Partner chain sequence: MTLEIVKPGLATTVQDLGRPGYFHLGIPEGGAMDRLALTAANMLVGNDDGAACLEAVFMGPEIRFGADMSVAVTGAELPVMLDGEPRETWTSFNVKAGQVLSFGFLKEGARIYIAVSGGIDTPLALGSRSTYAIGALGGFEGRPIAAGDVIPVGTADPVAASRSVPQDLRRRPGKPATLRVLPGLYWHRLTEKSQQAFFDDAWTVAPEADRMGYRFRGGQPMEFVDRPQPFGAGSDPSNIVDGCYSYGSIQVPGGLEPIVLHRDAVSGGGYFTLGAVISADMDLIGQLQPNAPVTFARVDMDQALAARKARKEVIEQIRQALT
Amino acid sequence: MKTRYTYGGDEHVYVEVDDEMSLDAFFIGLSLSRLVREANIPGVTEICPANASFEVRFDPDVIAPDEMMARIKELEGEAQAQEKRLDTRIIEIPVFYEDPWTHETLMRFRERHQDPSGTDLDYAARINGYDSVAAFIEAHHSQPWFVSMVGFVSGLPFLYQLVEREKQLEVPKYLRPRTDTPKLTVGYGGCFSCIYSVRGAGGYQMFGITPMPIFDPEQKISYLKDFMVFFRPGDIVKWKPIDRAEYDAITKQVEEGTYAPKIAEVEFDLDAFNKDMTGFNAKLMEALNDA
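Using the sequence just given, produce the structure of the chain by itself, in the form predicted together with its partner chain.
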């Protein structure tokens, strides 16, 4: 792991903790971005942590770009030494896989896909060595996921599966991004799953859809009254496969203001997780079942 510092134009410093994804890189990036925030450096306007990198936006009229970069570098050693644990929560997210809406969309943008002859799930299952789409879907939802980044658009979470690297699912993004993706599509790109919080452009493969809104600018949805964005980095997610009937039932509950996501408070400790992933995940899912 070698941290790389670069500029994004004259207003951003981009820090890539590692070019490959790992939870170690995530935690170092999170710690370093937090230290930058706590340092209250004049001229800093935005700090955006990502999966294995983060970005600092600054006003070059207030602080020179080279000084900005130097100030971040000074904090790297301290970030490397910080403990990799979080008090967080696990949330159950219902997913209607192979739904009609993402299917219509993926057919509409077929010429932008690696394999125009099948669906995104057919392609993802095949290149990951699964005999069937059903077996691939099972792999997608059987173990929990870690929110390693929030962004792209309006509170969209990027999720990293809490399994050994050899069990991780990997797919490329579309060859050319789509100009349309249904709201609340559950997508996949690289080793990340995501939930498209709003309708719009996107490059991730499309697997299904959730009936649970995760962004509400009007803050009318019962569980988004305090803040319009549901996810934060460090959240843990367990997908729950549902059918059309359950999808419609939850959609109705959301509209009526009676839907409450299933959530449990948990601690995530990277060392403990690395020592026994199966056991650690079992405990996380147990906490969710008790919720």
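Could you present the same protein in the form predicted on its own, rather than the form predicted together with its partner chain shown above?
This part shows the chain on its own.
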């Protein structure tokens, strides 16, 4: 793992902890970006974290670009020595897999897909070695996921599967992006799952849809009144498969202001997770079941 520092014009420094995603890289990036923030370096105006990287925006009239980069580099050793531990929360996200809305959309864009003859789930199951879509869906929802970044569009979470690397699902994006994706689509691209917070263009494979809004700029939804964005980096997600009746019931609760996401406070310890992934995940899900 070798950190790469590059300039982004005259006002940005981009810090990439590693060229591939891992939880080790995420935690180092998180620690380093926090140390930069706590250092109160004159001229820093914004720090934007990503999956295993972050970008610092600064005023070059206050601090020169080379000095800015040097100040960040000075903190790298301390960041690598930080404990990879986080007080966070595990959240249950209901998912209506194989729903009619994403199905209608994906069928409109088959000419942009690797396999026009089937659905996104058919393709994902086949290339990951599963005998059926049902078996692939079970692999998608059976273990928890780690929110490594929020962004790209407002409120969209990138989720990294908490399993051994050789067991992680991998599915490429569409050959050419769609011009339409239903709001709250549960998508997949590379090693990341996501939830499309708003309707719009997209290239991730579409697996289903959640009835639980995750972004509300008007802050009218009951659980988004304090902040318009639901997710934050470090959150842990457990997908819960639901059917159409459950989808409609939750949608009604959201509209009435009575829906409350199922959440439990937990600690994520990367060393403990790496020592026993199955056992650690079981404890996370037990905490959620007890909530």
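Here the structure is a predicted model, which is why all the values come from computation and not from measurement. Think of the rigid core as the biggest set of C-alphas that the two forms share within 1.5 Å after superposition. Numbering follows the first chain given and starts at 1.
Novice: With both forms fit on the core, has E11 moved 2 Å or more by CA between the two forms?
Specialist: Yes.
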